[in-house]
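Below, in structure tokens: the form predicted alone, a single chain.
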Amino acid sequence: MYLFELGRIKKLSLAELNNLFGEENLVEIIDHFAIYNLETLHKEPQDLQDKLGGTIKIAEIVDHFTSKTKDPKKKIESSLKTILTDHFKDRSGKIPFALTAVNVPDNPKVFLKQFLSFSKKTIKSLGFNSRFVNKPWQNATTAQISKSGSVQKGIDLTILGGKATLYIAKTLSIQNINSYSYRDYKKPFRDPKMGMLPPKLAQIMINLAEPALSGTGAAKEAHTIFDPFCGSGTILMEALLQRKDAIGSDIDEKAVEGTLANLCFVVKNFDNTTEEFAIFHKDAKQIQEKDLTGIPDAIVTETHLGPPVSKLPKEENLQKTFDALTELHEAWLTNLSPLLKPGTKLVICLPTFRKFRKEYIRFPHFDQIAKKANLEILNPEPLIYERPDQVVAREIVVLQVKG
């Protein structure tokens, strides 16, 4: 079994888990991570880790025992005694390590004092001097593993109390800020009329658009990417980061040439990213088959969300962006569903509008708009990413080519 730390939108992380994984496969959702049983992640943990923009970590849980264990702290002891013994057995040098405590037997904090004490008297009575990465009886943050080296240089545990079960976790792969960070900003073109769509999200629906788990565990890859409002070119940078061929295009010729320069920059300065990318100049609406390298598996794309606004629109103006926005889904989704194979997947962006803080005015009748494209909406809840301090959000809708 692996354990995933979900990230901030929780409902989105576990609607890219559960396409990739199957949700058949979900064994339990504690606080924000989730429990898969999965023989195999396919992949090694560190490049699957760098695939999924809603997972913070990953981690194999190496223990777990029912938590009407007569005495569990005597258990966990017990467990965490093997654990250490094992993975420091060719190790070397000063140790650091990290605990996060979730839905444990006791006061957090008290929990926390007693295993960060007893792992670290664990580590010396096995040679090694040791450091905790905890500030005092506290959870440690993202930041603070990846910035000690806990999950390469010592070892990062997290102890979860489930519905009858406590399970013990070892992390595998942790997200990489730092790289997400330098894409994002250093990219040679940033437009922000143009929309800036986070990394982390364009990983998301790229994952979502991959054609759901088979019974046998596997399923092939949605290998080409095409997106026909192409922008600042996010989606297909983050595309040619998992090995994918990416197609874009856009009206702007501005965004074109940002496009490319942001591909160029990608493949210089990141290992492993594929090359196959082709980017033009035209209207999606007017888009034909000749003008694709290839039909693509997947369209992944935010089309236009509107004006930016700083509150929430009158009811006049809003139904003016959204009747502008219906024409213009209506036209490109109508011209590019039928150059599609029957099955493919379309992952958009649609605008939806903060009402109050859980509520939202969300895009009218879109499944009208779908149904005139011979598309299926298929995820039954809304998926939205937003922001707090944000008062359009963006609503994720995953469609699919009706055979």
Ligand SMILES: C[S@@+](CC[C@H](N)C(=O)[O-])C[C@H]1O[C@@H](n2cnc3c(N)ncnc32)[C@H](O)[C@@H]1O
Second form
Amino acid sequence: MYLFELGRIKKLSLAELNNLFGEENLVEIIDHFAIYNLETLHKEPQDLQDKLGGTIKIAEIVDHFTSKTKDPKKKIESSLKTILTDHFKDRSGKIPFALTAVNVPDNPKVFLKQFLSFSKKTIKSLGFNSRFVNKPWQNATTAQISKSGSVQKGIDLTILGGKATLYIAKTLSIQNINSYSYRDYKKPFRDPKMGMLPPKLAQIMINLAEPALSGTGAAKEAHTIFDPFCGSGTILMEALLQRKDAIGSDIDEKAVEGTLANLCFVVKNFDNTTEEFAIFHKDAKQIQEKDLTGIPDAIVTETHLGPPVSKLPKEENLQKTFDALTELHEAWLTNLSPLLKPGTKLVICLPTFRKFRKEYIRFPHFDQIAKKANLEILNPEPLIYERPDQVVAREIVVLQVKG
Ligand SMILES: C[S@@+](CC[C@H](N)C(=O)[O-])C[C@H]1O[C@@H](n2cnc3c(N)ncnc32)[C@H](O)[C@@H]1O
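Same protein, different condition: the form predicted alone was shown, now please give the form predicted together with this ligand.
Let us now look at the entire complex, which starts with that chain.
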């Protein structure tokens, strides 16, 4: 079993994991962690981690037992002793370590104090000096774990109390925060007025377009991604980083040039990307087969979301935005859909307007547009990516070309 720490928008993180691993393999969700019953991760943990936009860390469940056990804390102690002894068999130097406790059978502070001290003593008995990176007596943050190198040089353990089971998990990989900021802020072409997609959301969208990793596995992954509204190329940058070929187009020549510069930046500054990309200048409503260098395996795109607004627009203005976007979506989807193979997935963003805290005015009648374009909507519930300070949120829709 594997444990995935979910990102800020739990529903999106879960949708990404369910699509890759199958919802039937989801064992349980404990707070912001999800446990999946998987025989294998199908990839090296860090490779999988670098692909997942919605997962903060991946851990392997190394022990679990029923929470009805007579003395759970004694059981945790003996389990930790075995895990630590095994883990530090052939280590040297000063060891950083971290513990996270979620839904544990005690006051979390008391629990952490007990088990941080216990782990330190155990590591000492194995002949090593160690330091825990947790602030006394709080769960370690991702930044503390990353900065200390606990996953590589020491150990990061998570203890979780589930419905009927206590789990102990050892972290295998953690999100590389520096890499996200580097590619987001250092890329040569940035245009905040255009409304750039956060790289993690671009990754989630690409993963929602993947066929499941289970079954025959990685060989079936989408190989070529097409973004017909590429803007600054965020989605295509992430596609190259996932070793996929990228095709992009935009109605704006500045965006075409900017995307080209950003893709060259990725190829130059990151290892193991593909170098296969083709970007062209075109209205998405008029894409033809001859424009594409091959039939793409998936369409992942963020179209125009309407004019930028800082407060909820008046009803008539909102209607104007929806009308204009209805026309755009109907035109580009009905034009492109016949060029794609049946079963091809399309993952797109629609604007949704925040009315109150969690109440949204959603894009109207998108199901009718999908129907006209011979597309089926795959996600049963809305998947909304929002930021607390923004009125316009993005609704992610997963579509599939009907047979
Ligand atoms: C919200 S931006 C995309 C931003 C992009 N996801 C990124 O992260 O940089 C929408 C893009 O759609 C382009 N666009 C608008 N209407 C279009 C059309 N009819 N055909 C092609 N591109 C269009 C705009 O020029 C703009 O670059």
